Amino acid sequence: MQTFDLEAEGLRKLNSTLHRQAETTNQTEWEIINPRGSHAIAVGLDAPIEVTIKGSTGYYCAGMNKQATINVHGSAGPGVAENMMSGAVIVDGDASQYAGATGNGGTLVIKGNASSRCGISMKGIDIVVHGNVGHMSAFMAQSGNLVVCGNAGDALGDSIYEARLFVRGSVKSLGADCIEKEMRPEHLAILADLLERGGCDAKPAEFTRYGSARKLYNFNIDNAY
């Protein structure tokens, strides 16, 4: 285990050190201490390493992650795992706005609550939230899966494309073109896998699926003024 004191050695040195880790590195486990809410911790990683952050982080933690597994033993500020490509990011606490925004792949697990715009413009990422999500979550979500074990705020899935949304609790309101959809056996299987990967003990049958009504895909003259 490599231990890095962020307060003593600084963010630039941390990220440059982690970026030097190749796929064949033997320094596969890293512990970051004294993060003190610093921004852009462990961004742009591209190696199969495991990074444990002992405390809460600022904005864009684990952004653009590829291959790495990043564990935040605290809460995360805005944009955690933004534009993630692969790997996994696990947040033990809460996440602020637009968690997992534009994510292309990998898995983001938030064990607390997520704020507004969770999964905005997601493009293939899987997001599992143990608690609630705020308003405008999955706005313009293109593909991937958002699992919410708690409740969802206003305008869930507004202008959604082909992402799948699974909510266990209540939904305050659905956004434009987002509707409740049938939960078929293949969706139950997908959800069971997501819940297992996310460390949730909820049952797939307890969830409702939401997705696109596909009415915004083409121009409609009735919408013109």
Contents of the next structure:
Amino acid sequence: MQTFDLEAEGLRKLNSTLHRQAETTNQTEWEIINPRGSHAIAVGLDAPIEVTIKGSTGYYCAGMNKQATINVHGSAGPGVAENMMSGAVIVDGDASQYAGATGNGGTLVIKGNASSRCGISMKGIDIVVHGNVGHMSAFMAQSGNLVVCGNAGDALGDSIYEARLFVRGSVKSLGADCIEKEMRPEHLAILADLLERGGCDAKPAEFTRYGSARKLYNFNIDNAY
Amino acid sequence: MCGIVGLFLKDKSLEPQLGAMLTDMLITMTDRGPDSAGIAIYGDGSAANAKMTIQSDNPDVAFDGLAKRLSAAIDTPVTLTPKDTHAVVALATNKVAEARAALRELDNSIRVMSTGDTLEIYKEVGLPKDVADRFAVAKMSGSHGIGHTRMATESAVTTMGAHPFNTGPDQCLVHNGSLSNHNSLRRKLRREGVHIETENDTEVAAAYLTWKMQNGSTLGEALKSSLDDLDGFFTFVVGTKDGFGVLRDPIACKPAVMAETDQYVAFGSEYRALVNLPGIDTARVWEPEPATVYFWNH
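Can you give me the structure for the form predicted in complex with its partner chain, which would complement the form predicted on its own we have just seen?
Up next: the whole complex, starting with the chain shown before.
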């Protein structure tokens, strides 16, 4: 286990040290102490290492992650795991706005609540939120899965393309072109796997699936050139 | 982008440290707003005395003998305590309006930053650390206070464009965001006879709240109606004589983090602003909901 004191050694040294870890590194476990809400912690990693941040983080923690598993033992500020490509990010507390935005792959688990715009423009990421999500979550979502074990705020899935949204609790309102959809056996199987990966013991049958009605401009063949 | 900090003490034993705690929080928010900074602090007041915080760009001349001249003009004793470009004038509560008018006559380059029983507002252009040092904010005690670091987007970087803005006796407002209908609202308020000094958007929001309250709204009601009448992005923190309030616009893209323990309620634009507060590791930390008015009172 490598321990890195962020307050003493600084952000640039932390991220460059983590960037130097190759796929074959034997320094596979990292612990970051004194994060104190700093921005851009563990951004741009590309190695199968496990990073644990002992405390809360500021803007853009774990952005652009590839391969790494990043644990936040606290809450995360805006834009956690933004544009993740692969790997996993697990937040023990809450996440601020636009968690998992534009994520292409990997898994983001938020054990508390996520605020507004969770999964905005998601492009393949899987997001499992144990608590609630705020308004405009999955706005313009294109691919991937958003699982919400609590409730969703206003305008869920506004202008959604093709992502699957699973919500156990209430949905304050659905956004434009987002509709409730039938939960078929294959969806229950996908959801069971997501819940297991997200460390959540909720039952798939308790959830409702939402997705795209495919009625907006881009889905209308008459609009094609 | 701007930074906001706020601290409301429940534990009286912390009151002597209020200024020091707020200063530390304010400096943490420097990179959100390095242009100018300000602080509103609710300190000691006595029932018979009101306070006016006044400002001059040329304090050595403007404040020299001012207490005597003001006292003669309004026929009541006043004391004046200079602090860098600002000064606190103590006088009887029922003489505040008269003193404000008399100051305009005596020296119209003097600006009134705040009035109230306990509120003092200090704000200037410069890095938050330098501004806090000039007014020795760290040495001030009080029950609660709010601070602001400004990165100007709407109007010039000037003392009068800095926050907090005084909205009424013992009331003030700070703002992170930008309002898009401030020009039309300024025209409307001026038609109603409201005095607005600058082209700043937040001054319009402050004037709007003042105007609403003069027309019978409570502060809570005025804040609620601002959700309909103000167009743009905002996180507001308002200070009142016995507490503070928070309101975010319905889109809520301007950040806000709150923390509460048995000792205090704290506000920060970011969690970074809160990390040195006592017991923060075990505090309840959360984000205020959009379009929801919050208040904490003594």
